[in-house]
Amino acid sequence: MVKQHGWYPYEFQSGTTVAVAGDDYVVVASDTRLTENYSIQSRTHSNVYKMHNNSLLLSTGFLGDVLTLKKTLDGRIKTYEYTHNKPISTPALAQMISIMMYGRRFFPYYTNTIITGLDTDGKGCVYGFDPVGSMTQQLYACEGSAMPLILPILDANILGKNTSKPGQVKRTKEETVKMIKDIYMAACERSVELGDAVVVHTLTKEKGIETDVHPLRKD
């Protein structure tokens, strides 16, 4: 039997996130189970991290590629703001993640990235990406393991579609933040990648990021 012998550099370590804009509020929230081929490695990892100026990047699929993004961004923002004396806005931050993916195109970073925070009038805002750094400016993004199942919970209960009202759906801060959490108690039943907890963050301009852990099911 002939077989063929490669390398493939990357792994895929689960995670799932949402993010949702309003009108003055971003709302992201990330579940805390880290897993690669069906082992769990950590039960408390969120695939949030905080950026310089308030905005929240939300990566998963191969956690190294992750990290790399998220400290070579570190590095091109403090050079952005001592080159401009002033902090970086979302928009800035999201055109610099999409010239930094088209820039490794050939070997892409092997994650699943969305960017978030409030524009220059003060209103929420959510940029996806695909790998090789196709950047759009959306209401509401999901991505990683479960997203095959939140996505249209997400499109249903935002947009309206496949529903009997279609239709944008205006929801205030807090009823976002309870629709998002009984979405990942719902997914966590029928994903085993999705569990623990889900990590919720709240970004307004008068009180910035507020955090809530909401715990899901361990098994």
Contents of the next structure:
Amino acid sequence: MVKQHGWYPYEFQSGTTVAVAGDDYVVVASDTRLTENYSIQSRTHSNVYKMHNNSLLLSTGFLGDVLTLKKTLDGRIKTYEYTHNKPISTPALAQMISIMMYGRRFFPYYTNTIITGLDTDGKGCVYGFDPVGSMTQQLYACEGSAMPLILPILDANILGKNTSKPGQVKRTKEETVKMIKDIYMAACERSVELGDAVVVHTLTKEKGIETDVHPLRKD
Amino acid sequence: RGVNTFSPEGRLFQVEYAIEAIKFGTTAIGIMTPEGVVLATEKRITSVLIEPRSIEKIVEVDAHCGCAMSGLIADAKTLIDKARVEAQNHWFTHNERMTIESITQSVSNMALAFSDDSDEVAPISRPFGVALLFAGWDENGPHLFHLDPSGTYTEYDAKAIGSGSEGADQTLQDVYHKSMKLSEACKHVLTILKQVMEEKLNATNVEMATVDAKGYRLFKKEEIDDIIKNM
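Having seen the form predicted on its own, can you show the form predicted together with its partner chain?
Zooming out: every chain and molecule, the one shown earlier first.
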């Protein structure tokens, strides 16, 4: 008889994140519901973390690993700044995250991570990672429990994929924020793990990070 | 009394003796211009039977950084290796070029890590008897750094090290100006080397390299010949 494990090192705690890169901005969003199976652990937990170099880290999965990854990165970012006398750029941080996560190839950080920011030319950039650090630079990214609902909508709205009108649709940051809020409102109707509120942050060079909280259904 | 303890007058003798060793080394000169940095060294070929190409006193540290040395050349191998590994580690972890100052700083950490106490976890028994000139081009433009056995590193517009450094430094002060062209600087380093070298300067008994926005490049014999002809 196969015995069930009494203890498992990971939890799957919900959370859905979205990031969209623009020519001179980046918009990121996260719902604020934290669950474990069918229990709600928090209605006010955002999956967006502000890093010391003005990058925004989005991370869902196992909260213990999310927080530890964030803490370790905080330390590494400060060390970089003190050693090299300059803030770490988002592309350099992305590479570092990839190397760090692969360092735990045989006991991974159970996280779906996205790092976003403005690159050295001021252009928005979004980097997505799998739990062992496989890194890709993307125009937009979506991770988390409602990803299967939301990602196809982003494909259709941003790149016109699988629609009757293919081709990229460029949006201003305000239009992007509106699109993301609408998408979260639609998705939370069909997912038990998505709800409570969506936090939307817009990062630009001039204004830094602007935050907007939009309530969602609580059921 | 250990080698890394202070004397009553507050001096570290081993470090001072190491700096003395460089005064007998071959001369190396570096000049920084807005277009790039040039390095030149005398090879000091002591016998006609020596293969000149085997004497290497200017080396590449990374695509955007080169290094000239003076003093105990064998000691430099360890330092250059450290510089190369650090630069590649940085590229591996951060996908970006390491700044010239950061490369120099990472090498300077080795300078005072010596001890004659077998209980200490020190890798070497004496300081490195070599001075280095790091020349490179990073996101802040061209840089020239001087590193000596004490681990002190300083950024210079122009610097000479080795036996002819006193005279060369003086001439550099007279001829240097901030808007110098790289081609002009190339002529100046060879002219100054010619003044301080004992042998007659030719394309096989000197080495030259430049680092500009396109990267590090070691000069071929023919290129050095061209510059000598126009001197």
